[in-house]
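Listed next as C-alpha cells is one chain, alone, in the form predicted alone.
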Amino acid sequence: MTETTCGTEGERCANSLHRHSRELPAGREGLLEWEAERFHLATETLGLDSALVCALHCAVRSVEIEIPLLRDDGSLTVFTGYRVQHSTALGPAKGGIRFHPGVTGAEVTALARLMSWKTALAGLPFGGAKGGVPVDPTTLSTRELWDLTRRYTVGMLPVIGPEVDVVAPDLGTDARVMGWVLRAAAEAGLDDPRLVTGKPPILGGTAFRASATGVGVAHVAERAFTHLEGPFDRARVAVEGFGSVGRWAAREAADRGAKVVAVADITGAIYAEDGIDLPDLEAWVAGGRPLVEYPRADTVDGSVLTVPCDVAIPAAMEGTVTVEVARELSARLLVEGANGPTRPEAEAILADRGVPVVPDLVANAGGVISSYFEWVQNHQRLPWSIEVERRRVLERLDEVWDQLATVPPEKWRIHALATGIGRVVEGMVASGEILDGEGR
C-alpha cells in the first residue's frame, strides 16, 4: 500500500494537479482540470487565501494497492486500487467504489472533492471520498468479480470504517458487489453494516436506495422547471443514460407527468416525439435487446440530448455535454444527473444562450443523501418504511434547491460550490484545523 498526502504550499499543489493530469489517458484529461477551475471560481467568490484554497484542494489521504487477480483461465493479472478521501472536517469521508476501465488516480481525486462539496451542501455529516479499480466488470466472470471485490476491500481495510470512510456503489457496482464488500470486510474482522451504504436490504440496505438519486433528479427537475417554466407536466424530458440513474429519473419524471420522448444508453439512442412508453421499454432492455433496437421510437443520430425537448437530463459520464451538443440543445433546462457531464466551455455556450444548468452538486444529491439515512439507520438499528425514506429524502433535496433558487441560474453552479466550499471551511475552523481567521 502506497500512501500520499499533500501539503498546504501552493507550489506542491500545482505539481499535484499536474502529476494526476499526466495519468490521465488521451480524452480524459477534462474531469481533474474542470473541478480545479471551477473550485478556483467559487474560492475567488469566497475570498479565500492562497494557502488555504490549497489546503481545501489537497486530499487527507490517497491509497493505491495492487490486485492480483487469478483469471478464470489460469492466467494472472494485476489491477490497480484506488481510494481517496479529501475532507474529513465535517465527519467521516463518504463515496463510491467505481469499476471501470477508465478508472484513474486523477478521476476518483476530482470525485472525492466533489463529494465533499456535494455532502457539505446537503447539510450531511460527512466529507468527500471516491475510491475505484480501471476494469470492464462486464468482461469479468462473477467468481472473478468477487475475487476482486474482496480483495480491493481487504486491501484498502486499514482506511476505511464506520467511522473513518463509508462506502458505497458507483458505476460499474451496485448492492450485489456492496454485499460483497461487507462480507469480506466482516471475515477481516470488521464485522459492521455502516460501513457501506447501498448494500442489499436484506443486509441492512434501504429499499428507496437503489432508486434515490434518479428519483432526486426528477424531483430537482421539476423544482427547476416549474421555478423558471411552469407546470412540469408540460416539460418534454430526454434523458442520457438508460441505467441506474437514468431508468428511475425518466420513470420518474413521467410518474410527474412530463413526456419523455427520448432515452438513450451504451447502444444508442431513440426518440419518440408523442412519448416513449417506458415500461414497454423497460420489458424490452430487460429481455436482452439492445434499447436502440426498440421498435416503437426512431434511432437518434448523435447525442439524445439534442432532440427537441425541454428538460436535457445528461445521467451517464462526465463530459458528455460539449460544445457541439451545446450548440445544437434545444431543451431550455439541463439538469446534471451524473457527476461533470457538462464541459466548461459548454456550460459557457449554454450560458450565453440563456439555457440554466442545475450542477449535479444539487441534482443527483439524493443518492448521498439517501446514503445518510441508510447510515443512520443501521446507527439505531430501525428501519425505516420505504415511504418514510422517500419523504426525507426529498424534504432534504428542497433544503438544498431552495438555497439555489435564491441566485440567478448563471449563478447556480458556483453559488452551489461556494456554499459547499464555505462549510467545510467552517468544520476546519471550528474544529481547529485551522485557526480561526487563518487564510482569510
The other form holds:
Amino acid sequence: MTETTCGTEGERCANSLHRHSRELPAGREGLLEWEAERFHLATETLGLDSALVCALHCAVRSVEIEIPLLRDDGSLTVFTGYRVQHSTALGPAKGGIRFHPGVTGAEVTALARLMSWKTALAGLPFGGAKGGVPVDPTTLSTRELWDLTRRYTVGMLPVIGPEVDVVAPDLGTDARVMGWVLRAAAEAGLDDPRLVTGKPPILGGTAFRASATGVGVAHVAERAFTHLEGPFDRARVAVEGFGSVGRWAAREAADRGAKVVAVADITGAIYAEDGIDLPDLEAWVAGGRPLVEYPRADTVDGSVLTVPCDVAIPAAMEGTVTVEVARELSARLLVEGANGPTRPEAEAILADRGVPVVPDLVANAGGVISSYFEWVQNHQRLPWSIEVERRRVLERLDEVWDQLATVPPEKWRIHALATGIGRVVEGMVASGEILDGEGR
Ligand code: NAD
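Any chance you could show the form predicted in complex with nicotinamide-adenine-dinucleotide after that form predicted alone?
First the chain shown before, then all remaining chains and molecules of the complex.
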C-alpha cells in the first residue's frame, strides 16, 4: 500500500499527512496538475471549504505491487502495477487498466479521480478507479502479456471485486486482456463475470461495449455540432488515435454523414480532402501495415488536429492538445475522446479563439455507461440485444449532453466537473461520510 497523494496545493490541503510532491518524471507533470487545477475551479463554484475539498480529492485506497515477469529469453523484468480507488461514495469503484510506458502512480491517481466525477455525472451507481502498468504491450510476446495480466490480476485480487472495484479496458488493453483477467481471478477463487467489463461477449461481455466509447464520442460530437453550427453532414472531422476509441468514433461519424478527412495513430497522420475510405483503411491496418503508409491519403506533418476540418477529436493520449496545436487548430469544435487531452494553457487559447471544448467527462462517457449496462446484464444473467444496449447508452448520453447544453460552451468543463463532484458530495452526505452542512 502507498500513502495517498492528495494533489492539492499545500496551503489549501487541511490534512498534514498528505504528500504533495508529484513524483512525476520530467515532462509528465501534466495530468495530475491539470486535474487538480480544474477540480479546484469546480469546487469554488460549489462553495466547498478546504477540508471538504481535500477529503473529496483523497483516494480511498492506493495500491502498488511489484510484478516479476519471466521473459521469453529467460531474463526477469520487474514491473510496477498500480490501482487507485478514488471514491466509493456512490457505489463500487470503477475504472480501466492501462498498459502504457508512461503510466505513473500520479497519472493513475488523476485518472481515478476523473472516473469518480464521470460516473457521478452520468448518474451511475459507481465510484472511480484506475489501474495500470508502465509497459509498452507491443514489446511483449503474447505469452508475456498474458502472464503480466494474470500476475497483475492476482496481485490486485485482495482489493478488487464485483461489488468493490470493477475493472475494464483502457489504453493498451482490450477485450482479450479482460478475458485473461476474468480467468485469472476465477482460478484464484473469484469467479464472477461482474468483476470485469469490456470482456469478450462469449464470457458475458456485450456486443456493444467494444464500440461504445467511440460511438458515444461521435454521438456527442453530432449533438454539439448540431447545437452550435448546423447539420453534422456538413462537418469535416479529424481524429487522433485509431484504437478502441478513435477507430469507432471515426467510423460512427462517417456513418452519421460527416466526412472524416484525417486520422492518426502512433505511426503518424494522414489526410484526404475528399474523405478517407475508413473500411479500406481498416483493412490496410489489419494487414499489419502502418497507418501512415496508407497510399490513398497524404501524410501530415505535426498534429492531425491542425488539418483543415470542423471537428477535432483527440482520442489517443492525454496532453496532445498543446498550446501550438490550439493556435493552429482550424476546427470550430473540439470533442475530447481521450481522457485529459487538452492542456489548460491550450484550453485558454481555444477559449480566446472561441473554439468550444466538449470535455472528456461527457464526450467519452459512453464507455462507462455501456460498462454499467454490462454489469447490470451480468447481475440479471439476461443479455440484451445490441440494439437495446446502444439505444440505452445513447439515451443516457443525451441526458448528460442536454444538461451540459443549458450552459454556454466556455462553462462546459467546469459545469460538468461541478455536477459530478456535487453528486459525490451528495452521496457522502447521504451516507454520513460527511455530516450535513459540514464544509459547506
Ligand atoms: P488504444 O490503445 O486502443 O488506442 C490508442 C490509439 O492512440 C492507438 O491507435 C495509438 O496508435 C494512438 N496513439 C498513441 N499515441 C499517439 C500519438 N502521440 N499520436 C497519435 N496517436 C497516438 O486506447 P483507447 O482505449 O482507444 O484509449 C484512448 C483514450 O481514450 C485514452 O485516453 C483512454 O483513457 C480514453 N478512454 C478509453 C475508453 C475505452 O473504452 N477504451 C473509455 C474512455 C476513455
